[in-house]
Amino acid sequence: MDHQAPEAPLLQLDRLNSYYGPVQVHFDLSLSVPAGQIVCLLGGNASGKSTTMKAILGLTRPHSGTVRFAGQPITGLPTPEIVRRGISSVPEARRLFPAMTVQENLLMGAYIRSDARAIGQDLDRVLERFPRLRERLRQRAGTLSGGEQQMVAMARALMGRPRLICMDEPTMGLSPLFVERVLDLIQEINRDGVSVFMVEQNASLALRIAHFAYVLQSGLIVLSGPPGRMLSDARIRDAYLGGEPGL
């Protein structure tokens, strides 16, 4: 009988080890997101969420362990050269430049490319998935609602051509109904290819669109599997799905 291989994950978390100053942060961390699908760290507040997706990004160095990204290293890369490689980020509070227009929000991330065409191709692209942006492309980013800066956020993100897109707290201080069209949007951005790594306080909601979902808890993975084993097994949904919206 003829037996494949199984496919190398798009991103690979091998037993990371983090620390600030003294107190440790990740204790042995391992977890991966293959190619094509959205998976979601799920944990409360101080469980290491953030931390994992600044390793991920190259915005803090693990004391040990390695991040590897479509089967290379990129532990210890710079911010710039992990995004050359095809991820983007979908920072938490969006981080946009509020003074600057949607316009230059969203070229801003393209700023690794120079293939001038194509941006402008990828730019009508983005507007496409986004309409309510286009509306807004000459008023500043600072004036928009929170909903629509998400929105800004994740076509800036799009603008890099990623393979991997981490999300962190996509949903966070967003009306219902934002929080709706942003988990549709998710899953429309993976359809189309782009594999998604998303850290999500409210585990009910992030369960809803995850084909596969990690439980942290102070820098342990405590709990792992596809989302309706997690939403169907009573003890894991007392001990960790009971207090929504947070874990």
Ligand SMILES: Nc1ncnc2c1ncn2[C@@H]1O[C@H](COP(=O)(O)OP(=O)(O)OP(=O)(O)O)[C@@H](O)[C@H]1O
The other form holds:
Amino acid sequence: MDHQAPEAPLLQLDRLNSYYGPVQVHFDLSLSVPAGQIVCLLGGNASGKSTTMKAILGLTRPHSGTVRFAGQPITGLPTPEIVRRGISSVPEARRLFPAMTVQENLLMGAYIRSDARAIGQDLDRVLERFPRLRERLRQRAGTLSGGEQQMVAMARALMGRPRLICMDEPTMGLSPLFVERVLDLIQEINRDGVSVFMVEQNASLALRIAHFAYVLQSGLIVLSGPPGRMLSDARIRDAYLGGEPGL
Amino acid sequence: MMINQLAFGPWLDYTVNGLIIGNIYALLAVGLALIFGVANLINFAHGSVYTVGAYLGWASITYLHTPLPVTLVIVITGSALLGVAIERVGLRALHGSSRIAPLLATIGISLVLDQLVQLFCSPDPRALASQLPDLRIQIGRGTIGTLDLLIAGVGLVSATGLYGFLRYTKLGWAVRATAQDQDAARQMGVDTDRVNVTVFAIASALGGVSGLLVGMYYNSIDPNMSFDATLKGVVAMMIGGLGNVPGALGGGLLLGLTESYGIALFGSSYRNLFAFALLILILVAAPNGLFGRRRDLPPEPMTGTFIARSRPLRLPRALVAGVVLAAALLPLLPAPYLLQTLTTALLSALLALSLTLVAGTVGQISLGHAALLAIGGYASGLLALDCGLPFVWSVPLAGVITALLGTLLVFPALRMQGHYVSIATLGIGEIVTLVILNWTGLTQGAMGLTGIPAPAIGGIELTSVRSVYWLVLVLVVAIALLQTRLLSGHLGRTWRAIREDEVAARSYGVAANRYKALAFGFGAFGAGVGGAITAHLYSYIDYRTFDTTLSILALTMVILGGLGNVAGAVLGSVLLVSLPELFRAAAEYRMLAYGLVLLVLIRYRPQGLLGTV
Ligand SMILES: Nc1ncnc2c1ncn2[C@@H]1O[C@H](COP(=O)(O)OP(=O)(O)OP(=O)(O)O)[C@@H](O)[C@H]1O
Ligand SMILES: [Mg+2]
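Next block: the form predicted in complex with the named molecule, after the form predicted on its own:
Whole complex next, starting from this chain.
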């Protein structure tokens, strides 16, 4: 099905420059997510992580540079079109539909699909992976706990049968127990063949599951490499990964 | 017992009547709530769609002799298409601009639509027969007619249809998701543009049908019914909670019943007073509506509603002085008509100066500002007529009264933000008009004030066009200078700070409400003086002399000049008042022109003529 070379990355950002009004947020940002991998983008507050997600999903439009997905340029496409091509998202702060039930939220995840039977099967499969949600199917999503909401957001992203899931700080605000659960789930999802692009502040957590990581500082990639190398380099650890933020 | 039995019949009639009218309000409010949900917008063009729907029905009955079902289909289709056009042509380009911009655009659209209806179908009322057999079913001592049943039926069918659509169709799900979180919906692959168009089509179809039904109910339609419909729809929606669709249904019925019982108890001229009093009450006491469960949305989601960041263009002092000098020397030319026009323009500049301070500098977009003119005009007129006060005393006193009364009236709105301010000021403006209309003992009610003495200073009547012009010019220049001084000082900085970020300003210890009240008071004084002079010039005013159209016009002037811009307010008034006047032929297209100016400005130059970004 894919006519690209096996090494060609699934997602590739090439020299993006993004702005909010006059303020530049990205400076020649380049990174890539190879198919089948978990890639993390690390960085402190206001470094431009969420904006990277938005640029991939077409929610903001970079002034220059290209975003490629599966070899095709997707820069400037409308968000729904990008989603249809196989990118799902777990947005910052979950962004569930608060007045809809959990089930409705999950089905909204499959909005781009029209194969009713397969959607039903996927719903069952997703609920097997997130058993806690089964008993809450009829509950309004806005009334769930933060951890449960994170589960719904991840399950919802899976319902679109994506090739790539972009997650913005999926462990933010969760108890240690839930954090572990979320990390496990991300790895499970990835083992099923879904690539993951994950934005995180909490570097040591993210580096435990990542295949590759980038460090973003004030809109510039200042560092990149496999997690092992990052963790072993004391200088890097102190400069970018130390003093873990409380949240 | 006897009394109860006697009263039962009429009360049943009042209840039925309230429910029927409430049904209409509900149809309007549901549409407004749907639109607010997905577009975060109070659609002031909604009433115009309702009017167009009524006229479409009238035209198809009159010219095509269609039977009722066909008429309904035509009205539904036509109104839906109009809704689509409004969204595509008027609003889509404004996506991403601040939220007050599309609201103002819908005001522009409504001006244009109303004027078009007037041009094509004449401003006079038309009869719209119901096409139904005139049967009435006797229930106890009350009756229910076929039309009542039709209206109830349409309401029921629409409500169930809408429920089914929202709950069981994919597009309906998309509508709900978009209403809850537009960005998240897009990330699920929802084409939110399509959702918007769909919602405008549905809402407009409901609006158009309700226009047709109301026309049949009263057997009369006219192009001026838009505004009232918009207001009632907005009130009903606010009762139910902004954007709450089932709430809007309940709100409509409740409003209909309230009005109907109110009429039963106090008489029909109080009808609208109930609606607006209810509106203000809701805004103050329950801004989330009566049926809103504790929403996950913040109660006032409409902050930061500025049209455009704009810094005033710096005009060289010499230029300003030159223009003022030229204006002062103008009466030496033998051009009385020009002078008269400019006098009118300068009088409206007093209103615009006031509005540009409140809306531009402090950021409270007021939609009922003309009410200040009415207060000033009536105050000065009554002081002159009833107390025999001379012009030089009654006018400044009227200014003070307007400042006090205006600030007092607007007090409930001071702690609100964004759209809520606009709706509240609109409601307060309407209340002022209605009080003037109903307080016959003081204001002569619908008769108006007649025989207000002409302006006079020191016993000498200012009868010449020239002297009146000079008087108004001096006033405008004085107030403009004073306003400029205030703006460049500490007070101006504080006002701007409140506009930029009220929360931050508050946390620095600024008593925001007090400063807003101060701006309002100062502005109201100028507007009151303007209204007072107008009253003495016209010698006759009534409750319609200073109506909402004037408020909208003032807003257009202010936006044209650049929100918050003192020189811009004067320039905007002079341009908008005198240009149409000078092209006399275009008199009947005036509102059309204003509407288009407003639309073009918001789209292409939101910072106004004298603003830079
Ligand atoms: N909609 C916006 N308008 C203007 N500026 C914005 C907007 N969104 C983000 N910014 C600014 O862009 C910069 C990068 O924001 P971004 O949200 O990408 O940071 P982040 O790395 O995700 O931060 P955090 O860890 O706090 O989520 C910040 O300085 C932020 O203030
Ligand atoms: Mg972020």
